[in-house]
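Consider the single chain below, provided in structure tokens and representing the form predicted on its own.
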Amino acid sequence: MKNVSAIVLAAGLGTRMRSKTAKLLHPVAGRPMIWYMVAAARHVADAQVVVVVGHQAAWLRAFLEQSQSTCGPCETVLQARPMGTAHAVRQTRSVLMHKGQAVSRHCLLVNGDTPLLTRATIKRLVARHEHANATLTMLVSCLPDPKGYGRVVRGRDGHIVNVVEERDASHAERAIREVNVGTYVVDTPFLFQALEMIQPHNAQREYYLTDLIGLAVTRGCRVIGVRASDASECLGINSRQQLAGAERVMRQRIRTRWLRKGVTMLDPETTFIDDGVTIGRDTVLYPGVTLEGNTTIGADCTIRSWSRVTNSVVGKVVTIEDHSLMNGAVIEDQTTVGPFARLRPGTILRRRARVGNFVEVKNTELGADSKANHLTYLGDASIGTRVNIGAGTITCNYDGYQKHRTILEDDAFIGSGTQFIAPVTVGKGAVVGAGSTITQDVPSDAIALTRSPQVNRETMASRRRSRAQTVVRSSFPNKSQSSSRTGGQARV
């Protein structure tokens, strides 16, 4: 028999969320609320983690199934009708119990809309469970506001004897502070022999999970309660007011935490990292700075305001002007980027490659030393090393029906307001005159220049002003003569 398993209460309604997506798919600092619950309850479980959906569960299923790689393996079972926790966790049955056997000692208990409990606080409640010799341990906490909490009751000699739910609570009941967060460790084969004893004798008519401690208490088990360090931790969201709130409580987690690491925030306010970043020592972030996704930023770099870097893999010593945005880029070491640039998915600059303002990438590979400083697009190539790109240069990669890549092999310089019709090969050490379009492979060290002959016409340009002086003068009368006619005229 394994130690913990673990059930995800992931089957609500949700519906003051007032939204088509499923409440757990919101996310909270770029993560599902349901990956955060899912993967600190694989983080502590050596047995089954169960997911239990309800309301979308197709969504939720198809969410967890692409994401075991990084909250961890789980299995879902359904509540069709939505009766109740305790009703929820007992489909869990065919699951946690085999042939009558429990499959763990313990059993955690969470819900999924409560993203804020750490790790730390779930293992350190199951440490105090087992220490204690406990049937049951809850996680409850002080709040200065209880409404929707059930509060916990205890006796005269404080232990807890009771939870109850806010719409069953008395006057005096609801004037408690301690309420119950919903989160449980408690003796797998208790739970699901007292599972079967719940009835739902309640103001809702349901299934209620509260009323295992009634159950213990009864039958003279011993229930603890572990209060939790942090109230902000048991926050629940069930509504976008709540949701913003959470958003704000991780990412200033987040931002402490990499402030510990050694990374560096001008404004912290302002910086917004979501919880799959990664950043190195010595990095500088300035204001208004947003990495988000699967990032990954090594030691040293400087990211000026305003620039965005999503799902991106940034290497040391990397440089990124203001305003820049990534997405899907891979950006070794000692390059630069920016100012306003975009790097779109697909993109490599390799070392000391140089991306300057305005210039757009997708789906090219710059190679190391190169560089497109200037008002450039960059769609569809493979670029060689130390290969400058003028101002002005254009990949056409696309001819109406299907994209066509551009080659520009080692050492080729591309003068300024070039263009490249897809597909086509410019050689090593090829030369690119500025104002060509290049229709056809240009060998190895040739120059390539397809511009009209230059025509220089000796005194056309004062003729030219002549005739229009002329054009102008026979148009519009002088002044003087207007006035003239025009006081005649008022004098009559």
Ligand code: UD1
Second form
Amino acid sequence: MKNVSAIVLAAGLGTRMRSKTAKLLHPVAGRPMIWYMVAAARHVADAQVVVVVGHQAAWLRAFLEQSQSTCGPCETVLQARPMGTAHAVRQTRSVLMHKGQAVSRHCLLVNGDTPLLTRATIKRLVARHEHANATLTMLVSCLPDPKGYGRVVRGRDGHIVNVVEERDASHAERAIREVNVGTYVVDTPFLFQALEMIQPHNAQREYYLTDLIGLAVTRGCRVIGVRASDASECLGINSRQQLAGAERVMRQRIRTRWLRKGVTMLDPETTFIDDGVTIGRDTVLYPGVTLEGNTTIGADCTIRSWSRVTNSVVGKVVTIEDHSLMNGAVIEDQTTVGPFARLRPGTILRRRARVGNFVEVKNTELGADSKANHLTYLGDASIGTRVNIGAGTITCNYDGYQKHRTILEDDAFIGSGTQFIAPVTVGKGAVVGAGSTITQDVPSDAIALTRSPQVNRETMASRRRSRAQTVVRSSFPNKSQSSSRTGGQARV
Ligand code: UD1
Ligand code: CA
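Complement to the form predicted on its own: the form predicted together with the named molecule:
Below is the whole assembly, all chains and molecules, this chain first.
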């Protein structure tokens, strides 16, 4: 027999969130709450982890399926109607009891809405349960404001005798500050036996899991409470305010984690790092930096203020200047990006490549030592090594129906203000003159120019000026010259 199985309760309506999204899919530091619960349960359990789903079951199942590689595998069972936490747990019987035999000695039960609960605390709970040889071990916490939680009722001798939900509590019971966190370790055979005896005799007409405690105590079973070392771990999220509270705590924990690992943050309070992010040593984050999703940042990077990096891979010794956005990009060692750059999905910057201000890059590889430093759009392009792209270059990749590629081979030199009407290829070492509109392939080592010849008309500018001044004087004889110069659009 295995030691610990786990049940995560996730079938509730989450009405107090007032949301069209299932409560447990709301993210905390970039991951849906349910992710943390399943990952923590998986960490502790050696037997099955079962998630009870109901409200928006399809969405939860889809999320859990796609997250297996990060939070670990689990099974799901359906609670067709949310009839209470005990009713939810009962739905797992078919998975955790085989022919009257429990699949595990103990069962860990967690609410789906306590994402701040740490693995260490859950491990401690299991260890205490085993050490005390208890039938039921529950996590408890003393809160200054216990509103909304089930209160832990203790007898004169200090032993737990019951848990009373707030709605069913007497005035005196409501004054109790010791609360039920909703995390329990229970002897598995006892759990499934006792669940059959729970009745919905309470204010909400629901099957309360908390009735297990009274039941165990009346039968003379050993029930113990383990105090959480940090009350913030116990926050159950029922409302948006509580969600915001959890977000704050989780963000702080993540920052502490990376500060300890050797990341510098000039202003930790304004630095936002999702749970799925990793950061190398000696990287410096300036105020207002956001690192989101599944992002990896290498060592010795500098990321300046108000830049946001999402689902990207950043190499070592990279500089990201202020106000740059990056999503779905891979940028290699020693690259430089920004300020005010936008790297969209499919961007690859090879070593030492540089992308400067007001440059947008999408689905494009920029080769090693290549540069696009100013005011440029590179979409659907393959750019070789040591290519210099002048200011204001645009790949015209879209014809209104389809996207086309632009290929710029190694050592090409692209003059400023060039447009590439894709599909088009510029060969190795070729030069494109500034202001060109390239519609045909350019052979290697050729120079391509599409500008119309320049015309200089000597003295024309001064003649035009005197003509204009005569017209102004005859129309507005009393107006000064200077005021007439400031208005109107220039026309040549
Ligand atoms: C529950 C506890 C309360 C404890 C608090 C801690 C009960 C009766 N009460 O109250 O003592 O202090 O958690 O946060 O257990 N769920 C289902 N099916 C249902 C109902 C709920 O799966 O029919 C799930 C929810 O999705 C949620 C969890 O169970 O993840 C807890 O439900 P919730 O309604 O939030 O319980 P609380 O009122 O917070
Ligand atoms: Ca709750």
